[in-house]
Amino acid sequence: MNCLAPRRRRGGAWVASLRRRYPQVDPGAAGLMHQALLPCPPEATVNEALRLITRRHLRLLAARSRNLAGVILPADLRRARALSLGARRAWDVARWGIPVVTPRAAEVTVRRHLFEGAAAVLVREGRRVVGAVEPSIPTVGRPALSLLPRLERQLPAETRGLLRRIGGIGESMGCKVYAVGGFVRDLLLGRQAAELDIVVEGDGLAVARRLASELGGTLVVHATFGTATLEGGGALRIDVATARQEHYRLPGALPEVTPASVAEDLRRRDFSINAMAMVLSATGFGDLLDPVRGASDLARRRIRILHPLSFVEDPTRMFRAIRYQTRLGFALDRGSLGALRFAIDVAPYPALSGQRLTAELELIVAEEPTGPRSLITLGRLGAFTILDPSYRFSPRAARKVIDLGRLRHRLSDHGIALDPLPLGLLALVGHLSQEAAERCLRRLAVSGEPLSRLTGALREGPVLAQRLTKARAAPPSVRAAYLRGRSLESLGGAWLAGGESARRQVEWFLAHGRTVQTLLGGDDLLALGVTRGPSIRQLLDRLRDCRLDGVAVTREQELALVHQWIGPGNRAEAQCG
């Protein structure tokens, strides 16, 4: 027998020996942390703290704003500066909400916030800040967490199988494929996802056509971002993009791409709830990349920026924010609440195009049941100034949106389908003057047609309005004549713009007037011997005038009407009309 080997022991008391003869030391804050900081003045500007940084060769700088810490790191400066925001406070590109710890807090409990997601721990000793602690990069090789379990419990067989053979086709062509953004988010909330966002390490586009002539459907590639769209090849619509970064030269352009690995690809996207991915490759399928701590973030309900001047960069972002925030019934945290004002104060954005802010308007009207909840946040915030800078979001307004819900809801009672982004940009700008209200629409790129039909609306709405109401006691055929010939974009404007009174009418035209026909036709008044020409259509339109106001409502009423108007005293009349 080793007379040097340890007495062997059983279960803890072997590692309660262990312990004491080698201790477990914790570094604490102190042992962790940096001193590499300096506190920035208020008042410094980018460019300023920029120099202050360089000269000093510091890591970051401190900002404390009443009982918020932040901190101001050199990457978020070059940001700014690159953005052409050199002029502006350094502190409105800080990250706040950093957590303070005291130089004798445990190992365990920096780890802890820096797991949570905050950018930094700054250490603080007395009222002086000390040192910082900041996260070292994820390896993303390292999954934190499978999926699988999830896969099995929540998905049908055809989806687990689908997600399978794309990574099986990927890993023919030696490419590594992830699922990512909304289907991973979906399936770590429960949610069932109608569609299927791919990223391919390789050549994505070459993944995506062999995806299409293997699963069938229709393929849309767009080279300049090297995306993809295939519909059709299974119960999920399925986006495929090259992993890729994003450089943007202006605030609120369109970025600059270049293919990158699926890591620096997840740290480009908006939110942390969507920068994570899971592995479709048969090596490693179903473990959950999260390089940003997305799942965190889930489980603590929050929407979370990955920089500071993420909004900035794109401000269709802040429509997105505020439009997950409802769906989900998360919140923005405070620091992407205060980028989210500092973008809305950086406006106008002359690079940003009016489709894209008019796109992410429809997502909101028409494809979100708590769309009008979503505007009024954005409202709330100030966002539509990005329309136009006086654009004020007023109670009146907040009003007008809150009856854009009523008015799908009593539409949609009725059977009706009308277009709900028209009826979204009346209830936004119906507020405003004639002219601000036009600016509004042009800066969404409303033009030709489509802009004459809603300015006609903003006009005619509110003078329907008031002519329904006083006709409130009118037969039904009169009511109908006000209405009748108007754009659906006018009979909008009126509901948006009328009493209880005038909304029920309009309603009523919509669902019945503006449908009722009459029982005799062309033919038939030919045959009663009405004169080819004009005179049809008149008689034609007093019979349907006489069933809206119940005075014929069988075949045989309109037959007598008919011979009654053209009788032997009336022939004449009725021809000439």
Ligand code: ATP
The other form holds:
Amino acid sequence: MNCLAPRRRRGGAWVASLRRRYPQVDPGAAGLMHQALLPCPPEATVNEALRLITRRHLRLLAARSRNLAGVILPADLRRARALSLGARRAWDVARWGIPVVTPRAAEVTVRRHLFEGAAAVLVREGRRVVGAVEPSIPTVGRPALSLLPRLERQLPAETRGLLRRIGGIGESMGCKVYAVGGFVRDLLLGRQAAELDIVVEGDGLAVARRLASELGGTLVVHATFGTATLEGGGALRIDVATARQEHYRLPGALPEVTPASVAEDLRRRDFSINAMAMVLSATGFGDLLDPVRGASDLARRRIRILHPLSFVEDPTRMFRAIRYQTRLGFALDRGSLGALRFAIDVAPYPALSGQRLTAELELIVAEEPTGPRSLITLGRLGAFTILDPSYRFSPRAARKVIDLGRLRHRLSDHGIALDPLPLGLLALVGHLSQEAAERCLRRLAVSGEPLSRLTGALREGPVLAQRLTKARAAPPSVRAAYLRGRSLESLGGAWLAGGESARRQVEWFLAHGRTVQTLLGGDDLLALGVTRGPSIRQLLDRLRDCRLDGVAVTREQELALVHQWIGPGNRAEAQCG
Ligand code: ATP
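Requested next: the structure of the form predicted in complex with this ligand (the form predicted on its own having been shown above).
Expanding to the full complex; the earlier chain stays at the top.
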């Protein structure tokens, strides 16, 4: 008998008996696989695929597009149906990039694929898919990887002490406490995290309150989300949350949450590299929990979502994915990139709040040195159509976004800090029609005064830039007059819309022109005999212009000018004074 040949009988009984008799025999892929699968026709809808699965008692459907293999899981189809996507193609919720092996492939090969995060391994004989191995096959328990050596190497003693203390406080309250997300990711990458995210199996808010009373600092509780932030209780900002599961009813809407285990909490997260936890409780302190194989993705430098509808459930994850991709120099894996394109296709997302979108955009624009590169990638992918269906990212927009980075550098060289978000928004929508730009801004929940400043900047910016270019040979006071009294957004808009000459003038104005002051003040003018009232302001403005043009540099020169302007009688009086 060829013990490696696939059997028609389903289930593991045959494998189990074979292994009992010959424990040294490698059952190979054929021995591990199940055959409860069928190919999914490319045109089948989510609803049709679900019916097929139910009718035929299947565990999954297989898909193939060019040389890419995929699997469609019932859980993903059900999720799509719950999100009202039942009429979309089932292929759109496939998990692509699935490894394919022959029935003779060694067990270790199959397990390695699964260990690296594959949703399944397909088994193909000739051109026919004959089975699939899923991660649910029994695994040999392996000891948890301990991050203790890394902690010792990378973190100061004070932070290590803080981590142990947090774990101890949780334990004294009967809760298991974990560090999660960016902290663990950055630890594994050898980077320094600026904040510590804590997940509590138990009452997170009670633990947060206790941490605040023991560590000191200021605690802000976000009761609606069951989270709290502690600042000043140690070197790191600490975010505390109860471990939770999430359930999305509408694309882009906030999920319903219910308390859960840490493993479930990790599975609701955005990307595998952010879905790892480290035990802080004394028992097992430093042990890594990695249920979705984030460490393997870190090693392979890839950003991987945890299910194909991740971006549809929460489209802000698109912005997060590209932010991490650019920051870390990673790449989205093929399946995640396909899922992102699908989520863009599903837009608009009426249930997604503009504030959440803006918050993610702000993180890109304000916090990341590589922000402009992320915006360009998002633009080229078409992600900004979720702001407005007419949005098109053009090479002009890309240039503006690159310029945005330059503007920030140039201004910071002059010691000027402008709010990066409005400038980023101007760069993103500056090439659109005024109406489309305004629709995008409103979608981002920009309203009231900030909206009118931005729409004003979109109108004024190009006009100002043109005027400045024409007036490049005019005295500085004339050029400053164009810019004075304008909002910072309008100045930014003029810079973005202008050529080199206009930009130099905006920079000069921001760095010097707008702060130039006369040496004489209102009191000096009164003492010189100028009548109280608007003429004081007018004279001071004239004096300032003379300073700008280099006509009056010293106090004496200013005095001389005032005497000249107000006439001989007053001059005599002033000289006496
Ligand atoms: P960063 O270095 O950008 O601060 P971070 O991982 O600390 O990275 P946060 O925005 O502080 O990022 O989020 C903390 C954790 O919460 C993330 O690591 C991730 O696990 C989870 N998370 C944040 N936003 C989402 C989201 N939209 N969907 C799912 N999980 C999310």
